[in-house]
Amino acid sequence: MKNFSVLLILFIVACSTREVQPPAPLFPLPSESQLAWHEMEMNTFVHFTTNTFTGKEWGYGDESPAIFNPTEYDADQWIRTFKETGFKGVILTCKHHDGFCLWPSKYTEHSVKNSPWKNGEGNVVRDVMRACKKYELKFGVYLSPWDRNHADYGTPAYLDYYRNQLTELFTSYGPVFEMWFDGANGGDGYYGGKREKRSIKGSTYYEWPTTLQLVRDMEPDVLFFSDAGPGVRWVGNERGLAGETNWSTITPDTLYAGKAGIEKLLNEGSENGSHWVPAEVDVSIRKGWFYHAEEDSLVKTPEQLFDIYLTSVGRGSTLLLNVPPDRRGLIHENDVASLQGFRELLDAEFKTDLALNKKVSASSHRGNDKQYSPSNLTDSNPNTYWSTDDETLSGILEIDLGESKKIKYIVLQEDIRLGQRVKSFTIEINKNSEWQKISAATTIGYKRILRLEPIETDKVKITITNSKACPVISNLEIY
């Protein structure tokens, strides 16, 4: 009898100083390049080509390298514009459908090697990848796969010629965070001086899986951007609108770049998808992806970009804003004060987090563990979460403001590492004594940000009415 009731003792013992365990990863999960990717929120586009001089948007093919001669241009410039309103990141479109390359490949003659600019000498590309990496934002490249210029298009040997301008990019201008290419493909162009209509067949002509393995081979960690990924996917619109149920989850094997009617898929993902593929927002800051001089007076203004900010980043995916030079070679004033006073908006409306440091309680949390409790969620450390039991699949959290503020935005975040889990929530507030209703909203994924009609509120309540597995949330913030 003594020797079992030391057991017993021991068993007890062991017991309460069992660890708890984190919840289990809910499959798919981002790699650690999509991680970092979520984390940027906001980068920029940037189209300069031939469509610049031309007043084109999409460049036929048969504009004179003789057309492109900026005449202020400097790369330095847009990069720093960037970086003092809080972009991360830089894609460049190397190459447009028009076929005119940006570098001087040694694979076309229709490139700024042959214009006037800088004598031949010139090289956007370098440019941008050298000032990306003065200013410390990361580099991306588009080479549209539609070539208007190119004789070989549509055949089999245009993929050689694609692979080696690929090459030419990845060996000698990285590193490259993201490659972006579109669904614009085939249709009438110049083809080598041939003025025809060529059509392909999009989900098999461009052979991606070799061309994506050849990227790969050469940049690890690259993300690729298309309609189907399998990196990060188009958005559906060039709106700037995520869906407000959007889902980070694909099942993109039936997918391709350019197929029609996926659109609502694209914007709000699949629940159960098969693979991380997020959405990318992408939209201009002008009505046109290149610059148009007629449209310097209908530049988005500082409150339509944060309205995009809060519909794209504010529905977990990342801005990717396009802002084209002029043709002087420089961000136009009008852009640049454009994005000025959205960084000052931003600045001013996510200026103090009234949840830092306030105290919260749960309905519940994993264990009883405080390694999983409330607190974590106004910490401010991105790496601690709050989650329940694994069979609690709902829970409601409450955070006493201290006394009484007007609140306007609700920022919550999942712990993305362990997967997308929330299907739906409410957000009440204590009024009079009594919670009231104020909002509800369906995923969180990296980022979900709702804004409120401004309210006075000493207490905010939020409950997860669903989730797929036990609820893992990283972070609150009230504004």
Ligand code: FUL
Given for the second form:
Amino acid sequence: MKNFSVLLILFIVACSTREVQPPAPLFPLPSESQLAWHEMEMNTFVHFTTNTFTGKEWGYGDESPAIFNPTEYDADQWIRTFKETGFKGVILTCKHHDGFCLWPSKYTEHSVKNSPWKNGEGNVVRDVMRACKKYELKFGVYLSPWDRNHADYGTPAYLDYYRNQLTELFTSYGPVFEMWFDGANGGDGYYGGKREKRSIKGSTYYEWPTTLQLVRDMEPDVLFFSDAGPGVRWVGNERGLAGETNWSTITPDTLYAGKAGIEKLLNEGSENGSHWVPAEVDVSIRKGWFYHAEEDSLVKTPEQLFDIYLTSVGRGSTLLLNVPPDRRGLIHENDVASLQGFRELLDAEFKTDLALNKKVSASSHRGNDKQYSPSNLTDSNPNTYWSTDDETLSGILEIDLGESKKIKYIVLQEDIRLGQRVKSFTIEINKNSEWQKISAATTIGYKRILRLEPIETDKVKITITNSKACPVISNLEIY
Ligand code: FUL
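For comparison with the form predicted alone, provide the form predicted together with the ligand.
Whole complex next, starting from this chain.
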């Protein structure tokens, strides 16, 4: 009998100290580099080449290097501006479709080395990379596969040229966080003087698997952007709009078929996609990708940039905002002013998190264990989360703001290290002791920001109505 009592006590102690296991990961999951990329949230794109001086968007490839001659060039000003306004990385067009190289490549004469700028000693790639190091921004590379200058374009010899250039870039400049492979190809070009149309088969000509492996061998953590990934996918438009439903998962095979509706698929991803390939939202602060003086009055306003922020970062994607240097080699005053205004707007709109450290109750939490308690949502710690038991695919969260406040935004984040799960949710507020539904949405993913009609309330209710597996939510903010 005595032995039995001891055993019983031991059993009870063991049960009460048994840890409730965390939810099993829901595959596919982001890689470490993809996770870091999500956390960057906002990067800039820099389009700069002979187009800046000719006024074109797509140079033909016959532009003389002599025209590339910025008069007050200062790459430090570009990167400083991006840093001060909150961007975390920069992707530079080292070579656009016209083939002109912004670094003195030893594989072509069509580069800065034959321009009068700095007597042929200039090197934009080096300067941008160094400025990125100085301001602690990550550095990325755009190297256009389509090259309208090169005589060999369209033949296997061009692949050697392209790969040599990648080797040159990845061994001389870096680290490189993202590599942008642009699928655009209009066919015709200068091509070493032939001035003709050359058709290639986009899916096979470039032999991408070999090229990607070459780059990976030099830079194992680099993320490859292309329409279909594999690291990051195109969002399907250049207007700054991620899907209102936005899965970071997609099945890459479905993207190569060239079938209609591909933009929608890229825009929204696939709920049951086989791979983690999140959408990147590339959009220009101006009408074009390159600087044109006649667009000085068309620079997007801080309010327009803020709207784009909400439809990109606010829908679980990363924003890649193009800000092109002008003919002086500076970010134009109007663009700088817009970026600063955008920063001020972000800081003002997201100034005080009304939910921070506020009491949250939940319809249930995993294993009743405080490790998964709803208070994790408002503790500002991204490593803690609220979750439910495995079979519970919905849940109600109530946040007591303590007093009546005007609210404008709800921010939610899933802990995507365990996969993307939530399929739908609603927002209600307390209005005269009754719940009033004010918003409904679908996916959350890395981050979801809902803009509300500003309204006064002291309590907010968030109902996760459906989820692929038990929800795992790490963060909730209210502004
Ligand atoms: C497109 C290109 O053709 C544009 O010139 C620009 O570089 C944009 C980001 O991608 O495919």
